[in-house]
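Heads up, the chain below is alone and in the form predicted on its own; it's given as C-alpha cells.
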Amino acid sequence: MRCRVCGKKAVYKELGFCSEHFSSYFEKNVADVLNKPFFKEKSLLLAVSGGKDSSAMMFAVSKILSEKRLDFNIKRIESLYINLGIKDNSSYNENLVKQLSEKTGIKLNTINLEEFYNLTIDDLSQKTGKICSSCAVIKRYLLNKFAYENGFDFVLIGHNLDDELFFAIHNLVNRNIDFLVRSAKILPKDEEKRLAGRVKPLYYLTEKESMLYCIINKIPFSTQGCPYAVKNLQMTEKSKQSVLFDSRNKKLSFIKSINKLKKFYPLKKEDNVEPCIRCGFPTTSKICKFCRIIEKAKEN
C-alpha cells in the first residue's frame, strides 16, 4: 500500500501514510487540540509516565511549540513524573522520562511518593489489596496539587481515544451520567476551588496511533506496563471492545456522537464541593480521598 499524500510505502495502512505523514497527521490532532486562544500566554504542565502515550504527547507537544504551529505563545512549559515506588517499574520509568526530556528540552520534574508521604503503591498494595482506583487518586491529587501550587494554568495527560471509548461505554452501562458529561477533551481552571485546568491532546487518537508515533520518532518509552493492571477491569474491557469497534473510525464516530449527546444532559452544579479539612484540595466530603488514603496506610 502507497501513502495517499506522496506515494511513499505507507507504514499505516488504515489510514494511508508514510512515516513522514503519519508524524504530521498525529502532530495536527494534538496542534488542533491547544490551538485555542484560551491557550494563549498559558503556563502548561505535561503529566509523564513513561508509557507511549504520555511520551507521544509530550515529544509531539515540543514539536509543535519549537516549530511555531500555534497561533500564540504559551508562557511556561514543564513535565511532571510521579514515582509511585513500584518495584522494577518506577525508577526504570524515571529513567526513560528523563532521557525523554533530555531529547525535547522540556524541563522534568519528579515527585516522589515515598520521599514525600513515606508511601510506595508496593506498600499500599500490600495492605489494602485493591490498589489501581487508589494510585489513582494519588496521582490525580499529586498533579493537581503541583500545578496549582506551581502556577500552572492546565495539565496535559495522555488519555487517548481507546480510553475515551472505555469512559463512555463504563459509564453508560453503570449510569453515570454526570460522570460521562463531566469527561471533556478540556477543562477549565477553577482557581476558587483549587483546580488547575486538565487538557487531552491525544483525544482523536488512538493506542496504536500512539505507538506508532513513538516508533517512528525513536522516543524512548516503556513496553512493560504496570504489574498491577494485569486484571484492571479497563484492561480486560478495552481488549471485549476492540472486538465491536474494530477500526478508529468506528471509535471516532462512537465519541462524537456521544459528545453531541451531552448538549442535551445538563451539567449539574456541584454544591457540596468545600475544602478538605486537612489538605485544603477541594473534596464532596470533610476530609479527601487522598487523605484518607495516606491516613489509613499509617493507621495500618
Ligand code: AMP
Second form
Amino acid sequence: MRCRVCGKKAVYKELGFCSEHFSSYFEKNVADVLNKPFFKEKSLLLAVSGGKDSSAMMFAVSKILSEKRLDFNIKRIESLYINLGIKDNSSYNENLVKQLSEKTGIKLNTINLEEFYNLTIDDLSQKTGKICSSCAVIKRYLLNKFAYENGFDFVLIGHNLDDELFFAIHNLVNRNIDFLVRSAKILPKDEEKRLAGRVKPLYYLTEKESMLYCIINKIPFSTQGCPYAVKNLQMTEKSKQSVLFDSRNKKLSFIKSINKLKKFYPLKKEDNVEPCIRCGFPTTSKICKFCRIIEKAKEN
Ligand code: AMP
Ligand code: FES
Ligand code: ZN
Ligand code: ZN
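Since the one above is the form predicted on its own, can you give the form predicted together with the ligand too?
First the chain shown before, then all remaining chains and molecules of the complex.
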C-alpha cells in the first residue's frame, strides 16, 4: 500500500500514510485541539507518565509550538511527573521522562509521593489491596494542586480516543449519564473552586496511533505498564471493544454521536462542592478523598 499524499510506502495502512505524513496527521489532530483562542497567552502543564500516550503528546506539543503552528503564543509550557513509588516501575519511568524532557527542551518537574507524603503506592497496596482507584485520586489531585499552586491554567493529559470510548460505554452501561455529560475534551479552569482546566490533546487519536508516533519519532516510552493493572477492568473491556469498534472511524463516529446527544441532556450543577476542611481543594464531602487516603495511611 502507498501513502495517499506522496505515494511512498505506507506504514499506517488504516488511513494510508507514510511515516512523514502519519506524523503530520498526528500533529494536526493535536494542534486542532489546542488552536482555540482561549489558550492564547495561557500556561500549560503536560502530565507525563512515561507511557506511550503522554510521551507522544509531549513530543507532538513541543513540535507544534517550536514550529509556531498555533495562531497565537502560549505563555509557558512545562511538564510534571509524579513518582508514585512503584518498585521497578516509577524510577524507570522517571528516567524516561527525563530523557524526553532533554529531547524536547520542555522543563520537567517531579513530585515524589514518598518524599512529600511519606507514602508509596506499594505500601498503600499492601495495606488496602485494591489500589487503582486510590492511585487515580492521588494523580488527579496532585496534578491539579501543582498546576493551581504554580500558576498553570491547564493540565494536558494523555487520554486518547480508546479511553474516551471506554469511558462512554462504561458510563452508559452503568447509567452514569451525569458523569458522562460532564467529561469533555476541554474542561475550563475554575479559579473559585481551585480547579485548573483539563485538556485532552489526543482526543481524536487512538492508542495504536500514539504507539506508532512514538516508534516513528524515536520517542522514549515505557512498555512495562503498571504492575497493579494486570487484570483491571479497563484493559479487559478495551480488548472487547476493539472487536466491535475495529477502526478509528467507528470509534470517532461513536464519540461524535455521543457528543451530539450530550447537548440535549442538562448539565446538573454540582452544588454540594465545598473546600476540603484539611487542604482547601474542592470536595463533595467534608474531607477530600486525597486527605482521607493520606490520613488512613498514617493510621496504619
Ligand atoms: P492513566 O490514568 O494512568 O490512564 O493516565 C492518564 C494520563 O494521566 C496520562 O496519559 C498522563 O497524562 C497522566 N498521568 C498518569 N500517570 C502519571 C504520573 N505518574 N505523573 C504525571 N502524569 C501522569
Ligand atoms: Fe496507579 Fe497503577 S499507576 S495503580
Ligand atoms: Zn507520504
Ligand atoms: Zn483535602
